[in-house]
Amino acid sequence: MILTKISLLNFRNYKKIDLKLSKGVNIFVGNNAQGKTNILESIYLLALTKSHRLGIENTLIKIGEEKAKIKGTVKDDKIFRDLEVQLEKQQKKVLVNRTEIRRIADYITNLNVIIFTPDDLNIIKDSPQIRRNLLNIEMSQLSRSYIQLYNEYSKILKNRNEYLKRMYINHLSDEKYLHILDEKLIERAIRIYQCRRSFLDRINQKIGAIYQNITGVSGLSIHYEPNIELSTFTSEEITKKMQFKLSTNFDRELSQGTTLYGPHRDDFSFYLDDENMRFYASQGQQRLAIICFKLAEIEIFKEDTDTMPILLLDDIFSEIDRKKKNKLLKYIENDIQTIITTTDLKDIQKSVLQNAKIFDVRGGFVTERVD
């Protein structure tokens, strides 16, 4: 999967740009509050609609104008297709080939993307929100079946949320439509569950090696961590378990006016041997193994759709000692458009800077070098 040209028009802080970007390896270059890191996002966002920055919707157009579009062709096999994100006030349209697309889990998987940045201390520092929404992030791009299978789930729990706080606010005493959204609710829960378990499976099977190839230490792990107790994953202990911590728990909810159990209160969490990662690991170490993460879905986003997703990399390279830079750059010279910013090109290995295309990045304007 290939990104060939990317368009911005009043998006942040550019009021207009069109890049061809090469299959390869493309460098943006610039001081800090440049726009930089605007380019990332725009690309994140034409991939998922949404910004990776959280609680910034309503800065994304640039001041002064109405509307922002972003606008990219991707290349996938010897597939073009023409994508749109359109952005106003109060709503948002996606277009792939000039057609609107009306549900946004129909429009996600057209282009994947797996981004670093900065920020990405907050998975394992931060509360589990973080790390929930990481999961249904790439297990999106992944499955469009995923998506769906979540909002079906997040809506039948907001309609049981609601009917709790009307229950206890008008003291209703009849639990039949409680328990119908029960059903419901649980049927999406099991294979929530089951996708989730699945999918850090398989990163189990590979963050270990990556982590020990970049550091020369291993036993990093990943633990599943959902809020009920769960040790076979099976439809029938699925069922059991809920059932009963929703029935044991009815009055704590009814008073409280929310679902305390279920995979929107999942968390998982890294592991270094034994240790949490979040209590006895350094930043160093917390940053690497977020990055091999990352590293471990490129491989199942290969296995999974036969084509890689474009790796963003935010700045990242400053925070790297040499010879775990130079060993994570290996993972990114392996047919993967890339897609880096920086503030310094010494930052960056001579022999990936050869065949790299390089832009300017200044107040809103972008240049590309010419050799």
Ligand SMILES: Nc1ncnc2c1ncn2[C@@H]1O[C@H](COP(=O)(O)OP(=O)(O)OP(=O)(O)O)[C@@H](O)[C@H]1O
Given for the second form:
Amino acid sequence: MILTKISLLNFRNYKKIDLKLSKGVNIFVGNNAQGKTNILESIYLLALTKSHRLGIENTLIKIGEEKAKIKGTVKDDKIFRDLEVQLEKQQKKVLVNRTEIRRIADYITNLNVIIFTPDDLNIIKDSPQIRRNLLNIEMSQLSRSYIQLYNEYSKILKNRNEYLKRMYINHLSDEKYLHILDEKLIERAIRIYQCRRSFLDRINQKIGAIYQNITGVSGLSIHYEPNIELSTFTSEEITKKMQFKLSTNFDRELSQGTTLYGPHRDDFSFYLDDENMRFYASQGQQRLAIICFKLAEIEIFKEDTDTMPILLLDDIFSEIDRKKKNKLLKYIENDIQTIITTTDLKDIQKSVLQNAKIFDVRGGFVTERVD
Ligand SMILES: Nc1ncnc2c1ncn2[C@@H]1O[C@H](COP(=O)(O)OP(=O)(O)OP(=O)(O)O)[C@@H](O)[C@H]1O
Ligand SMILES: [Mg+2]
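Which structure goes with the form predicted together with the named molecule, now that we have seen the form predicted on its own?
Zooming out: every chain and molecule, the one shown earlier first.
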């Protein structure tokens, strides 16, 4: 798919801009703090209704304004779709072809993006939440049913946690309602565990070869670490083990008022041979491992959907050495729309520059270069 146009109104440091994008490579170049990342962020937000920068929803609207709007036109095969995200202080609206879509799950498969940012460096070493978030985002873009499933699970989990707290405070001993919630929770947990395992299996089938191709080193793999020990991932196994965990940890869950076992506590790790990269890897190794994870995802996209996601590359080229950069760029094929930000065009290979559309970004203004 291709994003042909994007318009921003009162988004971040932009008052109003309208841009026509090329179906190949688009480069936004400018000094620090001029608005390059804000452009990528707006495209990410148009796709996923959230920013890729976590926990900053209330800074998206231009300072001093009440509302922001992001609009874009997506060309998917031969079909055009107009997407729109409207932001107000306390609410968000999403529209497809000017019709409001109530459920986010029904919206976010309209535009698929994969983002590469300097913040990705945190993925390997930071808290599990960041990795779960990555899994959820990527799997949601591939499958509408995954996001529905995860939303259902999260709702039941919230109810269960609230009920545990109520039981504790009010000294309730009737566990009947809790068991009803357990059953519902486990039913969703089974499918989430299975979906995640099969997604990570597929990443694993690809990531080692991609990493080797770029770095010349073999042995990169992903280890899925569900927070209950699972070997077969059959429904029976998951049900049995979760029931066991929930019943044997009841007192602990009651006193903490929270559910201690389930996919909301999952994690995964990157390994180079037998070494967990969380403890050993250099910054460069971590960065490349994450890049390879995302390149593996692109291949999965290719296999599962007839279309390619749009790549958003936020200033990632300045930090990778030239040889690896060239190999990496080879993965960014001609048939994939790519949007790159950089402070310096020198960081980008000539062959890429030749065919790229270049935009200069300065203080919230964007001008297309014509030469
Ligand atoms: N809500 C907002 N209203 C007005 N300006 C904002 C808002 N949010 C962010 N900005 C401004 O947008 C500017 C540009 O931010 P952005 O992250 O896009 O810069 P950048 O060009 O990517 O810079 P760098 O090269 O350092 O990454 C920042 O200086 C910031 O002050
Ligand atoms: Mg930036």
